[in-house]
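Only one chain is shown below, in structure tokens, and it's the form predicted on its own.
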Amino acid sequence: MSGVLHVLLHMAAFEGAATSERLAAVMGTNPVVVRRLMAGLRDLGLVGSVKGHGGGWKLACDLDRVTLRDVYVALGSPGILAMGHRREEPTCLVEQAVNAALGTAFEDVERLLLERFSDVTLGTLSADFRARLTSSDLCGQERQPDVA
């Protein structure tokens, strides 16, 4: 997801539509990785592609109204927490006991980083960039003459 959003409000800077090679030179990635993500995210109406020449990828959404949680669901809401239970049916009374307390716990994180992902926006993020950007320092590198 850090890397969606990454991508993404870089993509908020450029105008005009980028490259999947620039795309993957601010993420430090292949650009096939690039491609390939952009494809999800353009068949979920995130992002758009553009063909020809000055061609590439540019965003097809509103940052203002594309929460971090409508993120999250366009990724296929993949799992929050690394950890889990050793078996989700255990026949080990114990386990059944542990596996009671840490099903509640994990249930409120979720809850509550999804209620989170709800209050920010991509328009948000990208303010908060914007008030961070210097004449001279985007993610390490000079900053390009198109970023404004």
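Please read these numbers as outputs of a predicted model, since none were measured by experiment. Numbering follows the first chain given and starts at 1. We call the rigid core the largest set of C-alpha positions that still match within 1.5 Å between the two forms. Compared with the form predicted in complex with a further copy of the same chain:
Relative to the superposed core, Val50 undergoes a C-alpha shift of no less than 2 Å between the two forms.
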Given for the second form:
Number of protein chains: 2
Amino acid sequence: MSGVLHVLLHMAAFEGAATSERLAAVMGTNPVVVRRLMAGLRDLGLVGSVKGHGGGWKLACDLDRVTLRDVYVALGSPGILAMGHRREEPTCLVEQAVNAALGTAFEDVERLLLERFSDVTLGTLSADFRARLTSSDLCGQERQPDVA
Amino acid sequence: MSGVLHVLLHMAAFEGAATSERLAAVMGTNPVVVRRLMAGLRDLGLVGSVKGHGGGWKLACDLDRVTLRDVYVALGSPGILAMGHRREEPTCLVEQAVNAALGTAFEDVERLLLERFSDVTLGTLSADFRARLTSSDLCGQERQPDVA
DNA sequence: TCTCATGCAACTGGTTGTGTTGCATGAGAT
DNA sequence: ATCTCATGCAACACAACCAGTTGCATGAGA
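The form predicted in complex with a further copy of the same chain, contrasted with the form predicted on its own above:
Zooming out: every chain and molecule, the one shown earlier first.
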């Protein structure tokens, strides 16, 4: 999730298409790893890919219309919580009691997180990034090489 | 977490000390795995162990005074969420923006979960289990062998 | 002293995520 | 046409992690 947002925002900062190699350099990882990630995002309609000379990855969505929730759901609504039930439908009555108690708490938590995610768009994050960029400039710090 | 609660409630249902072997049978796992788990709980004061003949594990806490939150904190407040920050203190401004947005959401979620956990004691769960047990009896279903 | 049970260390096996290499494919530039 | 660049895809290497397993030492009671 964090990685996905990172890539998307970097792409937003780029002009034109970004190659896997370039994104890999930004993310501090390998071009193939980037392709694996981006292939999933492409299937979800968030980005598009162009092969050949001058090709690469481009955003295929409106930053202001995509919320973090959309991204999360697009990712297949992966389990939010690090903990889960030991068994999903246990015959053990103890387990059932535990699952019932934890289950309601987990649902509440999931609902809250989705709610928070719905409030933030990629555009919001991008704006926040740009704000940090100018603020960084004002402080006289050198600009990050990966956002040029 | 789920496993810990499971063990503790089963111990509450037992009379006297429970051996690792017995608990392992209940949990469908290995005695050594149980010991590894229980050793942690013992260091936290939740259970006690007695070696030798007739020994085993016994609860060392009052079920009604221990909340799920206590258990969770005793477990070292492990990360609740399956997702985290790509990097904790990134120099990359994009990453900072992402972390800021996700961070506040994560904090809210963590706060809510702890709140929910504070509302439930082990005694609550144990009572729920007993209710399910009698309800199960009324339905004429056979009693679980692992809670006898 | 015999038995039972924890305590502990070491090894195994499966899973997962990451990185890496190699090659095929498609699209533009020359 | 062909050369170059970039994605697409498969396969393998690698470390981390967890669960399971084995073996033996230790302590406590019968």
